[in-house]
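The data below hold one chain only, encoded as structure tokens and taken in the form predicted on its own.
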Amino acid sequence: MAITYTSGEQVEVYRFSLPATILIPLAAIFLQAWLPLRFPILKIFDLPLLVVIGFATARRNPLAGLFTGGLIGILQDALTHQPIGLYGISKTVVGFGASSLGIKVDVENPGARFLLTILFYVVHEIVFFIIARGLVGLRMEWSWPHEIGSGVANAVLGIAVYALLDRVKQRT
């Protein structure tokens, strides 16, 4: 699983059709809100985060990554009982980081996608934890083994999600 660096001229930038840009995040948010209610074991997965990472690495535009992460995060916040902005801020950070790193690293490789998903899952959880505990004052506990395990589980699911996103992305 080699991560290769590319020059600016070698980077392919993709876009998504308007229906895909709207319907895929909405489906991910709906599934994230509904599935864990029926199957509690699925709480470890964060489908909206995987969509943010997939869109951001394909578009390779930090501004688009910021907006994608922020909008998906705010919509996800609206469906929780937590203060608005926790997911919005953490997914904005991930969207910006994923799109910025997508410019520098070959993110078409499944191995690189796997490792990047673990990295960005942990970054997302750290930012969420710091904001929730430090700024909002929520009582939360941190467990490295749980977060790393959840990151690996999300990375495995992410490979399938990214393959589906690859089918709807369009070359610019």
Second form
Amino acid sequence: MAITYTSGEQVEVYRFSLPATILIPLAAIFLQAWLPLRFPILKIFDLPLLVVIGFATARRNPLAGLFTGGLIGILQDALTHQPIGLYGISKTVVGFGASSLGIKVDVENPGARFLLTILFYVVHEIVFFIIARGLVGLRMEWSWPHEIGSGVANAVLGIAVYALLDRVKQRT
Amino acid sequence: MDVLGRYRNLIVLVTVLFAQVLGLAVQVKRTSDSEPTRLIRVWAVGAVTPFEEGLHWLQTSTSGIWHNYLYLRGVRAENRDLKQQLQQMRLEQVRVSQDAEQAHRLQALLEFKEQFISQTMAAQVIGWSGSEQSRSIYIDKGAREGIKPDMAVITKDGIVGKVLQVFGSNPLERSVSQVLLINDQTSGVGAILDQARLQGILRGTPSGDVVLEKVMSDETVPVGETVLTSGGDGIFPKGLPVGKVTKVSAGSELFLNIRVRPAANLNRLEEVLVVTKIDERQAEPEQAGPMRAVDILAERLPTVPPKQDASTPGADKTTAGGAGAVTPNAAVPNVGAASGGAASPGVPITGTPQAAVPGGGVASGTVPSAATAVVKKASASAPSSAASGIGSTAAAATTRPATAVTKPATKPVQSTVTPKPQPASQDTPQ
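Same protein, different state: after the form predicted on its own, show the form predicted together with the partner chain.
Every chain and every other molecule in the complex is listed next, the one we just looked at coming first.
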């Protein structure tokens, strides 16, 4: 069993099987593109982001986290008509940050996961806002209540998503 | 080397971010409509759309079985209501077709070029972009079905958007298309306010609303007014419903900020129509012979009821050739026929309009123009000829244009005139 040591505490590192690594992000992107057609209220959720956070905190490897985030983000970009890289950059940052933080703090309990998801949702939105407005020139609107509300909604869903990911993750 | 090892993760992060920013900058610089679709998009669409299509098929199948075979409650009552509605619509259609015919003739007079949708293709909505910053959908028709970029996409309620990217030109690709919705911030549609006739540009906002821009702030735009396509964008044909004005406020730079609620429900799109062919042709009058605006307006004047006197030849409804239940244009000859007695009722008359009037009995003048000529001359001066003609027996068969305008000169005839508020559709035999 591979163990990472931080501040004297033992933190377990997990991995995911290859089918899970490929199919779970694809399923998240597919559901993100399909469910809101039938239930428009679900547009506030960002399932690929939850998967990125879930993978990153379980693997606790910053490099794996940033690459997973980058790839999932680029795939998400590919379905939009915007330039490819907006979600790629945002999710790269989130993947790196989540896995780095996963080393430092315990992210196994639902409370920590809840707060972590709100934090990274807001970080994701800030990075996206800066890139979209500054580099691509999109008109963007920022509303703290909306972002916090969406963050909370995503965090609630995130607890369920992470619980599902816990079932498929494997100890290294 | 120690430093590199220590900050390895950070260096990789910066490198990956830098590469992506660089790629983004290149795309922003190169963005153009003619740019081919990127391979990553083809892969992503190819990976996701088969599942979307499969799920969509499953959903429509189960929904179809339920609604078509199991859940038939209230169908009988609905059928009865629809039949009643159909009857009402048929009556309405008669009235509307008359108006349309008239508008068509006016368009022809003004040499309008009319645009109309001549071919559409129904498509199922199978997916969404997955991002609130990119309001676009995917439909299950693509290059193999003849879909091309910039084709208009509509529903029965109103416009939806335009085709942005088409996949399927390669046999290995899925034949699907991406449609940019009108509430996306990068979309733009030429629009016009139905009553105010003010033109503007319809744009989406980052929050997904639709606003009409470039309408001057000194104009008055009432809430609830209908917005239509203006045809100025070269994508949507003119006159398609866009939505209704919900809020008007002062915008920036002397323009109004007009919020519009789209007529089509963009959040619940299931089936759309792609406009695959738009024809443009010169409006042509459906009626033979020259027509002028005054002739068309004359049709709306009051008419004369048919005379039941059997002694007058040609006075019965079927053989009058314009007497009684006749079209106004056909009735005009009877003025001439009655006054001069040279032409028998029902015989078409040709010639110059001017010649028809002074004599009153001279069988001449093209039918429509003769009506105009009679209107002009009779009301101006020719009381003798007019009176002689219209005062005779057959004057009872005088028609709307002539009798209505020659009121001062022909009092006896006036008594036989029965004004009708909207006679055109009822008097004209079809």
